[in-house]
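This document opens with one chain alone, in structure tokens, the form predicted on its own.
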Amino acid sequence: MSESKKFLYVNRKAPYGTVYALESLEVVLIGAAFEQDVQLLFVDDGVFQIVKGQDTKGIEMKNFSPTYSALGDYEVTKMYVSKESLEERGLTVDDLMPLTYEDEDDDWAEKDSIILVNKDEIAALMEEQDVVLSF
């Protein structure tokens, strides 16, 4: 049996105003459903996609942010977030949604899916991927 390819989905855009964030989320869900090794990276304005407390009533768009909380059920357990992008936008990890998964190898312990990374770690992360898709 061949080893599965690693897919990194890079989210660079704000969650609303374009289709990029929603399209990325849909592709991630499809890939995960087909048991791809799926990981996400949030950089630039993409960090706003996982900020907690999103309210879209004023822009008359569906708030799809709760879907990120379901990714752990699809075995999407690695969501990398750029430290620099958070800092540049005045955000901290406490401003992000609590994204977790249950680790079946550790007696179903709940673990954090968010992994803070700096620009050097992002470069290394991208280098080890088989496929990198940017949204």
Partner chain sequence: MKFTIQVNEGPYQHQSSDTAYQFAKAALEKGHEIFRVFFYHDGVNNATRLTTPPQDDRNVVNRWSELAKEHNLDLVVCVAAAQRRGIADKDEAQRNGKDADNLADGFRISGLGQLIEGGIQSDRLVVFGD
Contents of the next structure:
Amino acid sequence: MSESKKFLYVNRKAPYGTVYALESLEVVLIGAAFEQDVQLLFVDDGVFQIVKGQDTKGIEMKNFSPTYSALGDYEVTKMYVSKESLEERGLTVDDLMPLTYEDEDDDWAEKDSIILVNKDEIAALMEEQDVVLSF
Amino acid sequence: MSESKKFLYVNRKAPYGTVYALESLEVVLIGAAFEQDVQLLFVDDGVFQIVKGQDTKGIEMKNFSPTYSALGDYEVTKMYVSKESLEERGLTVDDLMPLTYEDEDDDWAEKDSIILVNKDEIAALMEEQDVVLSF
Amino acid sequence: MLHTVNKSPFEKNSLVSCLEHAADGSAILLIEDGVYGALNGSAVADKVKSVMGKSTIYALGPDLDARGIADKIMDGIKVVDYAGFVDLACENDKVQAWL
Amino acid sequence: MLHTVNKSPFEKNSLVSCLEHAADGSAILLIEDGVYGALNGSAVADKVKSVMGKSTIYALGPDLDARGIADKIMDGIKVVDYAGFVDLACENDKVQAWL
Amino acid sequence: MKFTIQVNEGPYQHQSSDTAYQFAKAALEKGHEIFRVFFYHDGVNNATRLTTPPQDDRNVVNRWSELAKEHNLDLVVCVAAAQRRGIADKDEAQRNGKDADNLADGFRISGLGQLIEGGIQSDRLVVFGD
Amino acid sequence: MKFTIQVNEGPYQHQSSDTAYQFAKAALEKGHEIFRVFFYHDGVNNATRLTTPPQDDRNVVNRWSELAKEHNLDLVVCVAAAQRRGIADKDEAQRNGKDADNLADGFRISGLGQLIEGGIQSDRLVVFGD
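Switch from the form predicted on its own to the form predicted in complex with its partner chain and give that structure.
In what comes next, the whole complex appears, and the chain from above leads the way.
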């Protein structure tokens, strides 16, 4: 077994309609303590998880979207987002929450966590992994 | 309340992958005792429920498809099947189980329970109902 | 009659099937993840628009708000709350859920 | 790598998304209701055929049999049993489930 | 107007039970009658008293129990679906040789006929599921 | 080869648990090792001993318990998911003030870290869900 494995969390489902987005996030948070190389991919309806302006008061469910902004503090700094999935849904990156992290190797400069990727880049990203968790 | 209501069971899901087809059939069987005017609609993946030649030994689940053939004995004699749904799936009516009933008003002649319908006919069928149960 | 659709049209076929099978004069209510069908400029928007002449499309406001898309929906879609959902279920003679 | 798809392509987008995102040389295994993606002459058959050159498509035999479609599948799809599923999971360096 | 509400999915995994609850509450607030709420398929999992959701989340099971108490609602759990999924009251547990039961307050276990009766007796049947 | 298997759906409603079981059985028959089976989301509902399926149907819960006994499998139920859905062993029931518990033989309740550990320690993680 290698010291550190590459973990990819593949998020393909919308939030609130089903619990997968929330419970996937719980795995990411716990997993961060294991010091693996962690990446998140938002593809298909998964891109809806990080749309800004979520307000769940009316459905009486917990709004867990602020947690994505906190992932940088857990050293989860690579959030891949499918370009094609955004386009198909009439969204642009401006509709997403700004997700950033402070780069300790670069004098704590604030950097973007979101990386837009197309289909071929997603295919390559998946091939690079050791473990893929699908939600 | 009227003496008898028109009930439509809308079956839109494939069998075995989820339990809805089986548990929908259980409602139909129980419902038959209530002497309402009962009709079944198979549309979208629901048409897969009545494909012939199902053999579930390998997945160790109960093969409930023979029950559809018995529905005629419960006076469930109207099984509407979407033409477009069959076509989209590369199926024809010959791929379906023969579903028949004996018509007591016609000297117990054996008659087809399956009625092929197109989209507009399905729209009209739904509008005729008093109660729609969706599975 | 009232049709309800609760799944994203990008994930499941239920909205498209509903649009194809709803009779003229139907009311179609988007709830839960179904409200994504109300998004402006999406790949299914034209399909939704094409039935607006014959059917009325509603979306559940609390579900739009939860998903942050209340200000991103197409013109012509009527937003209702849970009380409005109840009213729709009363005004129409039956309800068909596209699950 | 091995991709598994367990939903009908007529109900859900997971097969299409898998086909679009699988790298050349991938193995794609259809299981549960996913085996309907193997149907010959269906509306998605051409999409499945179009990746056959670069990826290998498998279908789980027990699921084909359960659904009565073992004799209705496209040429070029390889049928495996549960033991074959295990072999595929071993031969490929990781498994991605398109849920 | 008289409603029967059918719930096909359990708590938390799908929003169905939440939406059904909000619909029921809104209908009652408008003065409508709820003839019955029928829990079918995984919906029977709404009826376990053993859930302990996080403190900052809604309690789906208790919410149903409280609504039932307040408005004298008839919450019916399908017996066949409940047996498959492990929902049992004292009688069911005893009959099936189980050493524990888990049915929550305000729910009762009965047959599918109760759903059909709901369809017949009510002005509207509204179904919530996956 | 060493596998970890993740199960995301409960018994009967979805085929996931069936397929996961058949996969596990086939892997063991081929001499592979199963490091862990992790039950997450509604998958925790596979771990209730209160199910009574029809006599002519398979018993999903007992099948897992028996496979675990025969092969000394580690069947882990996610505690957070279990609390939301009402799956509890004696300790959990006591801690949460419940008067009953329902965990089946051969399962144990633990944290999400067990899933991550499964991913790290195993050669392959295979996920079954909806």
